[in-house]
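In structure tokens, the next block holds one chain alone, the form predicted on its own.
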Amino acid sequence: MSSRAAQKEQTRRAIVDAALRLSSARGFASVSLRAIAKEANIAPNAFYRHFKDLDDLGLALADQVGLSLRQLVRQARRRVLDAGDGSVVRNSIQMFMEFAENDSDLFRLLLGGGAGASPAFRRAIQLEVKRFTSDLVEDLIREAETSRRPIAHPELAAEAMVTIAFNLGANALDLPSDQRLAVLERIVAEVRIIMRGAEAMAAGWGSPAKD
């Protein structure tokens, strides 16, 4: 990367970080481009060379969310291989909670406060969550194959797990660190209930009635 390209990327990163800090505290709807430029210590005209408007910046932040979620998946799978305990789901949840704690501004953005809540931003975030859920489906199937306990409807199970993790993870953001472990254990317990239901359905118990 040339020095000019590196400087451009550094400026872009400073803008994104400033936007995350301000939006976490106030929400994007009440944040101006000028305020973000001032927070990033960047002249407004330099800002506009990177992003045309708030929606444009919002899409860049949505892309940052996607990068973080994909990194989360890679780290969770690597942790499973390193630990050798075979628990893809539990390790995925632990990584998710660490993501919520370490990247709380990004996590809050993921939960819905972006770029003036524009339709384009919401669609971009929904797409990234959908990709993340698809990765979890693969993890669930791998977990079932490893344990030789088939599951039914892994897509629905993954969607339920993501919903639980997002909702409880959001509640955990403002808790003291010693209380976050209890939230993690609750998420794990809820996920186990979902897994037991999916396993029971695969075994032919409690299958949904057909029309």
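Residue numbers count along the first chain shown, from 1. Just so it is clear, the model here is predicted, and its values are computed rather than measured. By rigid core we mean the largest C-alpha set that fits within 1.5 Å across both forms. First, how it differs from the form predicted in complex with the DNA.
Hand over the structure of the form predicted in complex with the DNA; the form predicted on its own is what we had up.
Left out here are the partners and the other molecules; the chain alone remains.
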């Protein structure tokens, strides 16, 4: 066992966690290297032993965001398969919100979409969101097959759902917890509208005339 490498990993984690904690308030872009070092109980210079840049740290943060998202997808799939109680939509979004509340620091990063940060960081975050959307597309298609309700434009529908959930979800994070439930209901309702629309299109229902 390597006490050397272990301790290095430990302070690296401390740096990442500190950055996460500080970023939740005003975004990653507005956090200084020195502030992170102080929060991690580290001399500012020690930062460079772990990351080349603040941008470099940003990529590490994006990685962790992606990790958390994939974990979310896995758990949501398991939960939906396990018990068929309640609607798939509500269950999934509820789980999403729980995740967001637990790892609120991470999800605040996600919500901001990296606005105001370096292009590299922004790209990395958007990539993770895209991966998440792809997973959702799979689920939509699978669910459509098993429930025998075909769905039109699954990619577009998924993108719309993810956009709404992330935006309103982010919005909900800095709301008192007694209002968060209402936001969750709004997300669920809007996602259902999208579901219904995609199904209606697949079924040929409605007006191709003038929209």
